[in-house]
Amino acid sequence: MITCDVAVIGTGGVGSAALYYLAKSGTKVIGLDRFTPPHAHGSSHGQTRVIRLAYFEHPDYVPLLRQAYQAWNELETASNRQLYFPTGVLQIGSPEGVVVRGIRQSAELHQLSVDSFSHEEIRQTFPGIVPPEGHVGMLERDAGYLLVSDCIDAYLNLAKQHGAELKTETTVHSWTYRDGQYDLETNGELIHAKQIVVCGGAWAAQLMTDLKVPLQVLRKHLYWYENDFDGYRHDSQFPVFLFETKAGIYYGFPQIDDYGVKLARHDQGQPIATPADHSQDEDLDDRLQVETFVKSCLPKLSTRLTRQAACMYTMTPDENFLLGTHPEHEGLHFAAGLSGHGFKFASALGQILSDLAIDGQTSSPIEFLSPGRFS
């Protein structure tokens, strides 16, 4: 049996800064993963994630991701190793588009700067890109990238150096409440905690079926593509990109290793029933697609495959996240629902869910994401 103030179910991205900001706390806190992170069965890998301040989602996410890339400059600090990469990010769609419409909001909201491109500047400015017919472009400079499995990596190294406990391959299967405390049954130890911090991505469902908010997991599929173009190269300047078409929406990373140029699609995915039906298989249709706008927007990338991989999006009903502490369960906070976007905001997470355990607030705008909401 094991007695601790936290246990964080789930390390991956946001779990893993959860433990951080908790253990630097000086709290006795606990991380329960059912995998050893970094890992790739779940949300939180495949080398790359995007970060931009421009939101184009909701302008209320804004000052979260002001508060996530600071944060993200103190893990660099801290782990005395890089992880955020500013290639600028590069989003592109129709001027009447969810995308444009949405940068140009944030941007005006909160007094961002961000560069816009007509149809012919895009062409002109990068030679690899052919954009669709009549759409512009958006470039936010000092947008980027993270690595996912080193930003996991440096959180969870970090936590275990002030204190923290992680017990890998250790599933929750349940919890009860009761005396003050909550009792975790695993498939190891029975484990007593104060209060619990909820991460578990496309498991998080499962451990909260009283939250009554639908929450549908989406496999997504990751590719990688040969080039020889140096354009494409991330010293070559090369932005992070995102093509908002009539197709679908797609986005991509530059050439950072021999892998070459990362891409997938950001829309549609497959539903699968539970995380257990989660695979590593391919979908030739997917596939395809992602191929036939690589052929038609990035011409001078090989659709020679290199590598792929397989994540899960877990969805709400609006794509925002749901984020907070339980409505009917004192010292159950949680972030769910991240809908295929949350990674960049996973160091702010961090901070919010231990503010949340610690002092029972947080002083971060979350009100737009409780779960209130669908009542």
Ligand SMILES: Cc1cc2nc3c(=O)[nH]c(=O)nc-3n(C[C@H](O)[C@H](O)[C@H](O)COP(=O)(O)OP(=O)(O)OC[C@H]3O[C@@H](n4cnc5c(N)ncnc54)[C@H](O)[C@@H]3O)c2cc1C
Given for the second form:
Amino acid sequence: MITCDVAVIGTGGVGSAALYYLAKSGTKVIGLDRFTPPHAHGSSHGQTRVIRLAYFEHPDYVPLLRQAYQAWNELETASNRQLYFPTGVLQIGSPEGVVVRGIRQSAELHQLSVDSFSHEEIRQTFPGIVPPEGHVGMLERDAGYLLVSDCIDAYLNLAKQHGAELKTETTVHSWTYRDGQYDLETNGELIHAKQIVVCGGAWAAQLMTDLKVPLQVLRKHLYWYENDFDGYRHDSQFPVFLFETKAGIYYGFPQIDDYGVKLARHDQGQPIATPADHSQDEDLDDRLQVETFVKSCLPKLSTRLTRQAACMYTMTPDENFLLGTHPEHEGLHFAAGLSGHGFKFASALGQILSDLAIDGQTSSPIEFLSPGRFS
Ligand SMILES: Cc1cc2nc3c(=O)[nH]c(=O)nc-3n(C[C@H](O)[C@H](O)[C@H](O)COP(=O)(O)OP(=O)(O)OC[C@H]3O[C@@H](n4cnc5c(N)ncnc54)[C@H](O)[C@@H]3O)c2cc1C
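Next up, the form predicted together with the ligand, please; the one we just looked at was the form predicted on its own.
Now the full complex is given, and it begins with the chain already shown.
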């Protein structure tokens, strides 16, 4: 039997950050994970994740993003590793579309610097891009990508240095709350914790069966394509890109290694009942849609596939996160339903979960992410 102040269940993207902040504050904390993070079985793998500030999804995320940028910067300093690469992010869409209108709204409300590009200016500045007719571009320079596995690895190493215990290949089968503490039944020892922080990613619904908000897990795919055009390379200042087209939302990254250019479709995805139904199998239909996008908008890129991966999104009904303290269980704090856009926030979410466990409150503006919005 192990006892601790806080047990973090799931030490992937968010849980690794929470473990670090709890350990750094001197809390007796243990991290538990069914695999050995960073791993390729959940939602935090596949080399890179986009980070951007002028958030088209909802302007209320901007203060949390500012906090996240600051915290990633602190992680780079503490670990002495470069984790964030400020390539800029170019987002292309119709002026009336969700993306361009959302960026303009966030930028205006939060006084953010975003450069507008006409159709012609995009073509002149980025010779490898052919935007759909009538589309414009928004270039955010203080944006780019994070190395996803390296971030998790850095947090876990630092957490251990600060005294966290990490138990990998340890699945939490169930928890019960009794006499002011949580008993966690695992495939190993029984764990007693005064509080728990649940960061189970695609497994969140199994860990919080009474959350009362439906979570839908989607299988999503990532593709890398061979490239011999210098204009798509990181060292040629090619930015991360996202296109909102009539045929869907596609995004990708400048080439950073021999696998070429990484691309994916952001909307749609294959619903699965539980993460146990996930597999790395290819979805040919999805792949052909990505390749149709490549041929029309990135015509200098080949469609010779060098690598592919599958990953999971965990969607809430409104595609905004669930974050906070459980309304019915004192001492249970969670981040769930990150809806395919959560990694960039992981550093801030880790801080917030640590604040909730240590102080019972946070000064970060997270009310709009409360599960109470669905009741
Ligand atoms: C293809 C793809 C592309 C994406 N692109 C972006 C992007 O560009 N930018 C962005 O910001 N976000 C992006 N996202 C979303 C982002 O990656 C996720 O929101 C984020 O990584 C989820 O982190 P998490 O900690 O919730 O889940 P995970 O990192 O999956 O962590 C959950 C952990 O919980 C563990 N676990 C689960 N159940 C148990 C249990 N019972 N006992 C013990 N351990 C357990 C798992 O093993 C896992 O390690 C993308 C996601 C995908 C799939």
